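Coming up is one lone chain in structure tokens, specifically the form predicted alone.
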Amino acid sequence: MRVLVLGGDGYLGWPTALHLSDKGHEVAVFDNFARRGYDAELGVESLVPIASLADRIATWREVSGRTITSYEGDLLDAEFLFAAVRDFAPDTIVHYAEQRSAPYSMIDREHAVYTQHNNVVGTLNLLYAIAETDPAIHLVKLGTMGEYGTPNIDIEEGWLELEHNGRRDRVLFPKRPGSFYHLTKVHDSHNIEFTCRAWGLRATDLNQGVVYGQQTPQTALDPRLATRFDYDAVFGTVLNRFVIQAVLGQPLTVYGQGTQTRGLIDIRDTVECIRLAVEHPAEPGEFRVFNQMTESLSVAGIAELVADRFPGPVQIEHLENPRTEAPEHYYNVKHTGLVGLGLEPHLLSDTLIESMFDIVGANKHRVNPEKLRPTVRWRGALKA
């Protein structure tokens, strides 16, 4: 199949392109390479060195045979958009291409309102590319296991069953997400879910889980295929942030009482959902959810998987919570659809956390520590 990966330079977009062209898809990547540019504005950097996009497709030629074609360009330029679409001519379009952090959403005013700018527009122009292109193109967009928030029902997969004074009907899952960023990926999925509805659109919706991992066998093979490996308290995820302070011998960050709970998911079990949707697309005039990750702990639990498995003394210091969340609450999610397409899960317990300490004890002198903590807080950008 022809596959333009969206957002093709960033820590999924690129495992995910590999992935695809290694089971023999012909891929295309397309980006503007914001994601670089936070880094810079930020002031800080992946652990783990990356090659540019050039240097990434031409190592991967070098190491595999195989070709991926690149555009350099901005979902939010609807001409170029429509070019790109019209040139490669794909038969599905995987869409990553999203400012995807919720601290950075929630960091002022203007972070606000350009994550939900970049974010929705851009979604809105590539619906009309397809539709005005090839409606026939399967959409699989990265949604968020935050959309949901933590409501105190079971969650299913993006669709309720619902009965009203003796009436029934199938109803997209209420919403309620923590972030401006989350926000958008609400918006989104009504956004495509109509465009299936009105306009016979093909789309599935990835409500993903916390990503873990920096490595899948195709990055492994040179280190100039290197994803990204953020552990800063804006871009970061938990884990990272966690594995980081254990081999610096700083006490694990637990916000609140790390009570929270989250679901997870391995990168390699990512890329291969990816696949799986690639390979299975919906219907015509479909909107599928998957709730993509593959097991749920708690923020705390995570902190004490990582204690147990660092090969050292560690300690865990509990600080006030920088985000509006409940601290405790219900959560049991439906997440079967991906495993009945073949999906066979690797869980954290079966995860070797020992590779991703060897990993930071390579990088670790390039950790800036004073990024480990968090600066942004859910109700500082309010102004007094």
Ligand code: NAD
Contents of the next structure:
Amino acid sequence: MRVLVLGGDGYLGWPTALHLSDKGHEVAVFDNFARRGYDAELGVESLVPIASLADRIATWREVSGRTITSYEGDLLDAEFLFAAVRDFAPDTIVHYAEQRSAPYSMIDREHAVYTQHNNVVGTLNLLYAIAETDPAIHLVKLGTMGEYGTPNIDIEEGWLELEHNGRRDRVLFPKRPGSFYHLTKVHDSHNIEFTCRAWGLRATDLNQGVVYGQQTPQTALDPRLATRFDYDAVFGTVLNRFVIQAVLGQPLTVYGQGTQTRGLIDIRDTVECIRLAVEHPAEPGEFRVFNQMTESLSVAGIAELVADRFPGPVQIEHLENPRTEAPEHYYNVKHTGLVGLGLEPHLLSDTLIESMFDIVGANKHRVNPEKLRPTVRWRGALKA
Ligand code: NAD
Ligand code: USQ
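Instead of the form predicted alone shown above, give the structure for the form predicted together with the named molecule, please.
Once more the chain from above appears, this time first in line as the rest of the complex follows.
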């Protein structure tokens, strides 16, 4: 298949492009390098050095003999986007190209507006590009488990069968997201579902949990193929951050009591889920939703697991939670759709955590320890 990966220079987009190329698909990546720009803005860098997109692509060609096409541009530039879609003529578009940090979206009004504009308008441009170029293109869109929040009922895969006053209907599962970033994913889901209904587009919305890990079999082939590894309090995600903090001898920063529970997934399963969705497309007019996570863990549980595996003393520190989130809540998520397509999950293992300790150990001199403590407060956004 011909697959265009939007956000193909990012943490997940690059390993996905390699995985799909490795499996024999014709792959192109599209990116505006906004993510490298946030690093410059925040004064941080990926813990693991990352090559330029051109060097990554040249290395992949050297290592595998396979070609990846690249389009350097912005989803907000509709003319460029339409031209790229026409030029590459994909069967599938995998859409990762959004501002993905909840804290970044909560810095102040400018960052909230940037995030909503970038994500929602970018996706809307894409829906028009698909509809006007070739409505048969299958859109595989990255959503997030955080769209649902933490409701006091079981979380279904996108849709809910409902009985109300004696009548039944199938409705989109109610959403209660926890940041302006997570809200963009809800807005996207509604826009995408509408275009499936109104224009007959076909889409798979993947509500993904927090990703951990940094290597896939393809990125491990050459250091120039490495994907990014974020440690800072704005872009670093919880398990990756705790592993890095343990190696640095810094306390693991558990927000509140750590009783919040989240869905998680190994980066190797992320790229495989995308392959499965690509190779088993939604039907024309179908808005299909999968919950892309493999297990649920509490934040305190993740900290204990990392501390337990680390071969040295580790301090766990409970900070006042900078976010607004439910400390105690019910969490029971259905996630059978991708397993039904053939996913064989890598559950969190000692081996994986230990391999991450090694990756961090080799690069720990690159960390700026001042960027580890959270500075963005959910109510702080009001002051700007
Ligand atoms: P990332 O920031 O590393 O990658 C996103 C890429 O998209 C970047 O390379 C960025 O430059 C590009 N981009 C952003 N806006 C763009 C625009 N307007 N035009 C062109 N390119 C643009 O993020 P990631 O961690 O790889 O996440 C990828 C996707 O997966 C995001 O949509 C995110 O919401 C979702 N997701 C991530 C996680 C996680 O734990 N990392 C979990 C669930 C869902
Ligand atoms: N947390 C801590 N200490 C830390 C960092 C985080 O206790 O040092 C807690 C947070 O309070 C939260 C949980 O860990 O309860 C997860 O936080 P996170 O920063 O790892 O994840 P989140 O902000 O939800 O965002 C990440 C990605 C985002 C993706 C989302 C999936 O950045 O792109 O959409 O995970 S989900 O959480 O399922 O919505």
